[in-house]
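Taking the form predicted on its own, here's one chain by itself in structure tokens.
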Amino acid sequence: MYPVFCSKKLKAPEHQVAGHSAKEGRLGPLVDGEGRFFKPFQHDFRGENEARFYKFFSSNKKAPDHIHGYFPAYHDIQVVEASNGSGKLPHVVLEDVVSDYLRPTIMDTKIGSRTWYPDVSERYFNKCMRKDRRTTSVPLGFRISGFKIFDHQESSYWMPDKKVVHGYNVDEARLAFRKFVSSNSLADSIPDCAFASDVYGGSNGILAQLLELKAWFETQTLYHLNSSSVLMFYENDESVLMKGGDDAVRAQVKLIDFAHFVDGNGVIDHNFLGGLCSFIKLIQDILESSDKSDETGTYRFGNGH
């Protein structure tokens, strides 16, 4: 049995990208305003599995301590009211990772060329073939499934419809990498990458972050993680950008979504440490042209700052 959680009525996440939204009576994830992400068990082996990862994830020290930074913090398993009604389900509680960010700007990234897993029926098998094939999965080792940035010339946020980013080109993906990182967002022009060089570079922005996993899943052999995802996100707030520097921008990566994963039996997982690379290069590619492309270092805020 789980333990229930009884406390003060949960809420959706205001700043969910991707998966299922518990909006609008749907099942989905909700938060507690206090720093604690509630998410639901699917009605099939997924939930356990999901939940078994980060029970044993976060108690192996195999993993380096810097490692587990890269994961939400594990808070148990805890029996709430489901988001749709259906009466108390038991739920994976992570650690909200966007809580103390004013306007966080954010992009969930599923990563490797195969999103399918061993001993999966045909069925499902050929969903995910179709699916990977269609969308950026093959050619470029990772597909976009959801973003939302705040638009400073705008001054709100823009959050483009999930069916439109699951349909992305290889050059479109590209795009959003660079609108992730742009004052000028929402505008046809080509996005002025404004922001790149303290989200993306740094010693303590997301290219580092993305090397220092890298290094790690170029040796580990623990686990296999199917179908999981790269979250990363920053403080686009205004005020704090305009001190400028990594620091100020909190850029962060966190793996998540682990409902697939497989013992990894000794051997290394070549499916998402490929797009993981891919990933890389991509992020090497805009601060290399938004080096060459913009020498001031200044932002653009739509009020002439």
Second form
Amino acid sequence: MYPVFCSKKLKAPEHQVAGHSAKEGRLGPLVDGEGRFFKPFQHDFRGENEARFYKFFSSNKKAPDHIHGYFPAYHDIQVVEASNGSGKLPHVVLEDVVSDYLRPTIMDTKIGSRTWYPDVSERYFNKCMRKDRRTTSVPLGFRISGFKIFDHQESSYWMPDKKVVHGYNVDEARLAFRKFVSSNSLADSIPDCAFASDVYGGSNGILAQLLELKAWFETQTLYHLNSSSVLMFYENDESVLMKGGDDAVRAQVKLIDFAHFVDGNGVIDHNFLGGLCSFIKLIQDILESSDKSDETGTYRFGNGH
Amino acid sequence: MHLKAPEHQVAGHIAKDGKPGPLVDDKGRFFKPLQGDSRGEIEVKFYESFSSNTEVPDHIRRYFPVYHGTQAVEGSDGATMIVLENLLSKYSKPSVMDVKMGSRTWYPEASEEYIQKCLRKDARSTTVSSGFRISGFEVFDHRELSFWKPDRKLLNGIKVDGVRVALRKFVSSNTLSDTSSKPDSAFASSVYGGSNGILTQLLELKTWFENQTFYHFNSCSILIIYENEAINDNGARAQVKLVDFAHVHDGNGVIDHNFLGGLCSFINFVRDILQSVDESTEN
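Same protein, different state: after the form predicted on its own, show the form predicted together with the partner chain.
So here's everything in the complex, that chain up top.
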């Protein structure tokens, strides 16, 4: 049996951008405000499967330390009161990766040109195929599940409706990646990509981290991470940014959502890797075009978009 | 012009039922009949675009057959044929393998019927699981002194382990038709390894695919060729070539992540064989 945990007050996370929400009395994840994230066991096998992944991965010595850093720390399973009032349920307890960010700007991107995988039910296969073909998953190799941007001009968060985000075509997805690093996201004008080099670029930026992950995916045959996401986030609170030094932005990549992982069986996760490479290319393009605009002083579209 | 059927076709269309098949001449040229529907046109469009695309670096161009335009050929009812470099003309005893790249062979622009047909084939083969499938291969058997080809039906049904065996057999010198003996992978280092070997060439292609957004090479194959004649004295002259561009579409600013994922997976299989061969020679 799992340990029962009662004392602290758990509430819905402030900064969730995708997945089931605990708000409005539904079943969703909770946080304790002290750095832990409680994810309820989803129906069927999925909760157990995700717990299995975290358990195996956290003790896996074959994956190097710097790769472990890209996954939320695992703190076992605990039984707590579910967010929808249905009583006590087992929850996977993870590191709350945004807990020490004041106003994080966050994006959740589901990686892979297909979210289905061999041996799933026909029903699930059809559901996945429909979504993959309707969204940017098939053409781009990934799709944005959700994002929220803290806008400095308005001093508030902008979080587009999930349905709108799921309906993005390739150009709209590219635009979202530009808005993600812009100071004028809410305005209708062309995104200024003012934070592109701080967030995406640099030796500790998003791109550098994604390239480390890519190198691991080129050879690791342990896991196939079907339907998993890259969560990317950075500190966007003005007072923190003004106080801090070079790395006040603390741009971070984390891999999340392992309910559909399967054993690699000696084959690399080519589905995830292909999508990851496409994601990397998109970010590189934004960095390059924002570099060019710095040089000329005018904003220019690079690579025809 | 003296034309005849090519000797070492391992996959794709052959001449049958009155429909024209590919032909070769004695000047190093390969004549490919234009396929029906729009596929022939798409392939020509690709070759025209590619051959005049100044942004493709020379070291990548070598992985593609040289294009010599189209020609109406006598004896095939005046049918238009694509004229290409005969990739095997400089080999006297070539072993050839055709590997279809990508974890899906369908693409969004295709018809629903075609997509369903591809999905079935992809699921039944190693395409979905491994990101590529072996369409066919022919190996020179150094014991029997003749060419050996695996049974087509058997090949279509192989799983991941079967792929590993096939990739080893492809570079082995022992009798290939003998299923009881383990493939010796005698030529693995000469063919797959070395500074000019298959692995090095695949890694060059991989770098290009990480950046090029010109073309999506749906359903394309990688052909692996090497020379068996005097392989121990002259080396294998192993070569990678991309072929079959009937389903190529514009990249539209996006990389060919489908091909790239499959290519990375294939690279890993080849690397594994090289590593295990190195380890066994050390022991």
